[in-house]
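First, one chain by itself in structure tokens, the form predicted alone.
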Amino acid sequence: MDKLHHFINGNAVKLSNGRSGPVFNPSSGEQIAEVPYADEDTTNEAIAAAKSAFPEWASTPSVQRARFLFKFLELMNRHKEEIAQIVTREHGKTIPDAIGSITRGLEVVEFACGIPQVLKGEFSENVGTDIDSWSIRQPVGICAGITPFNFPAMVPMWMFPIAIACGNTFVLKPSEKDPSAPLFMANLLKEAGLPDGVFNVINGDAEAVTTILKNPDIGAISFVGSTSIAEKIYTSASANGKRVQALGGAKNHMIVMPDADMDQASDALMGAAFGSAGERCMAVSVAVAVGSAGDEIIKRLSPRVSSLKVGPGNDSQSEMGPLITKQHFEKVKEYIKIGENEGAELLVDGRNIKLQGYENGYFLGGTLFDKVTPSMRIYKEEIFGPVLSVVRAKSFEEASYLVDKHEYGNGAAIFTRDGDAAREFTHRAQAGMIGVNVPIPVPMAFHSFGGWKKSIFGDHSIHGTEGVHFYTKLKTVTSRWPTGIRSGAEYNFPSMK
């Protein structure tokens, strides 16, 4: 069995007062590793670390930052298929899963090398008789990233990469379920050579959380989670100062028009619904059906989510892995009862699911609802695992209301092939990522991923140029230098003359 540590000032801690988490292999259902728990003073040791290392990593010129992330990317280009065997063996997820979901992380990591171009201010001569004016963005300090389970490797490179690259340092805590593959990462910068305690691990539990949030040198926390835990997080980190970007849960609707292909619809649930078990906070967990496509849907979905492949995330023949936990596993087949006496029509049962080998393991098939309406709390709740449900609905009026009613407005799609109805869609949504005839639209690293309504608290989303402004403060300079004429003293409010 594996002992895990922390990644503090460049070096692997593993101190942890006695207190530690098992990870499991979901596939298995067996212990693998022990990870430490780190304590408030253990936590308090990254963040000094980080506090330690931050006046000289910020005056460091940002060509130089730049410098580092290219070696990290060329390394971490290196052993990508390292990284998702690690991200499959304690997450459960498909092989070709995480790597497109490290590829994606990526996509950051390449974004925040050209930090140069994107920190340029902007400067403004004359704005008055000979006084100029700029501004320019300067690093918040230390930063933290408290990150999920389902994306080890993809979330916390959309937060660390551009945060460091601005000049600040940073401290990890990731999910304690399956902590490798940010220890992992955390070594290949130390090979790159960044200075250590700009980039630091803590794994644990709710003590670490709470260290984090009330520790006065923490300037900005980024979250990726449960709403629930996101609004937490949003306001006991704000009320102590802070700046916060926390990102809660989703349910993501599809809407499907009687004029879209409803091959290339069927495609697009499959993978969207059942992809990494439905464990991601964009996946679509709602197909809304409009007049005739809900029989055509249902006819061409039905017999696909039967013959779903489920099996371990390192058999190639698998196109969905287990769900990470037990508990998890118990939660999600509750779901499913819960539908079932809701009176929902459960077409396809992923209960039924054996497999032979892996009868330890938590592995649910794929499962169908049709006729699911909006009072259903399989509707309404964020079930974050391999179950869809179908809608009917009479109109594209009454689909988009819907969307626009939920209280989750992450993402939501359109697949039509009518333009007007895909433009009023994209303008009147209330989500913060559209798709057309795109199930999943998660935005590439230069745009920026977030959500509306109570899928996000705080202002600014995650990564791209959002990122930026959010790792950083903005200072604007007026200046003006003496002629050798003086005027005297001014008392009245400046103005440019």
Ligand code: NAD
Second form
Amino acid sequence: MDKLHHFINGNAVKLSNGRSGPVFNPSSGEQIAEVPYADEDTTNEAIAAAKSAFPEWASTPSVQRARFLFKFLELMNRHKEEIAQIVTREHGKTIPDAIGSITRGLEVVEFACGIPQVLKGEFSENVGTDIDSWSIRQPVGICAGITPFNFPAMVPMWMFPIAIACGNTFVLKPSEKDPSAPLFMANLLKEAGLPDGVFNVINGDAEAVTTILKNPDIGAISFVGSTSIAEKIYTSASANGKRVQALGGAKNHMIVMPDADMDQASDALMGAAFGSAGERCMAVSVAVAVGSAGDEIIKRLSPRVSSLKVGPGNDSQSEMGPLITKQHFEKVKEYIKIGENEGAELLVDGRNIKLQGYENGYFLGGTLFDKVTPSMRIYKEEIFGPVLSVVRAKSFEEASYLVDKHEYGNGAAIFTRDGDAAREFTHRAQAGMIGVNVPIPVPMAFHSFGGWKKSIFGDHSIHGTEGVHFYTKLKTVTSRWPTGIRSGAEYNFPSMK
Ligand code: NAD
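Follow the form predicted alone with the form predicted in complex with the ligand, if you could.
Zooming out: every chain and molecule, the one shown earlier first.
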């Protein structure tokens, strides 16, 4: 069994005493590693390493900082399959899905490689007579990232490439459920020649996070995880004077209009609801079927959900892997019971599957509910499993009202052939990421990712220009070179003449 470590100041730090926790292979239910949980001292040690590396890193020209990222990108591409195997082993998702998510993370590295262009700033000549003005962006300092289990490689890559490209140093606290991919990436950053201390990994749980929130040397915190923790992190870190972006949970709706291509819409729902066993913040967990779309979509979905190929992520036949932990598996099963008790129509029940040879794995089959209503808990709460709820709506108005009234607002999609409905939806939907005939509208790295309402706390979305703004402080300079002519003291508020 692997004994994992922290990564501080360029070194693997193994501690033999102190708290630790198990890492499981969710396909077999076996413990495959032991991960140390950093205490206050160890966490502060990592922050101190980031602090001492900061001055030199911040004054390294951006073009040189980018070169380390180019090298890291090359190494990541070389080791992509290996990292995908690690992700699958600890998370359970299928290998092609793991590869896809790593690729999406690497797109952020590609964006960060162009940082000299992005950080060029703005210059205005002669804003007043013989006065010039320019704006520059400078690093915030020491930044921390706290990440969830569902994308152990991609979500950290939403953060650290841009943070370090902008001249910050970074402390990552990945999920304790699947910490090996971030440690692998830390080694590749070292191999890429990144100076020690610029990137550090602290493993652990709430104790490490609380230390990060309190430490006065941390300037900015990026968090991705569940809404209840996101809100706590936001409240506590901002009270401690830090910048915070805290992305939370979701309940993404996909509206299917009666004029949609029903085969295309059902393909989209299958992938978006059941890919990665529904453990994606952009998973579609609610299909809102308008009018006759209801029967059409159910007719297509039912047989496909029943015949979903569930199995270990490293089996090329699997379309969907297991859930992350035994506790989460039990929680999702409990939601299915709740849905039944609430009166939703359970058309496909995923609780009955048995996989030969994987009896201790956390496998749940695809589950489909029809006639779900907005008052039900299975509609209101994030389940984060392979459970799709179909809600019937009479009109586009009623369907989009549901999207707008839900407390989460991460992503929302519409499937239609009516440009008018699509445009209206795009304009007024109360969600941060909108898809038109695209079920999972995850923005590319050069745009920014983030929801609205309870899906985000803080002002900046993640990566793209928003990421650059989050990880930099704006400074605007106004400058005049004296010509020898004195204009005397100015007692009125200065305005340019
Ligand atoms: P989580 O909130 O349990 O954990 C996220 C991180 O917070 C982990 O590093 C964990 O160790 C830490 N943490 C957990 N409890 C804590 C506590 N009490 N105090 C301080 N830190 C704590 O989330 P998860 O189960 O790992 O991930 C799934 C959740 O993440 C889902 O709700 C999903 O929607 C959300 N998510 C959101 C996005 C997004 O972009 N909005 C992306 C991915 C996942």
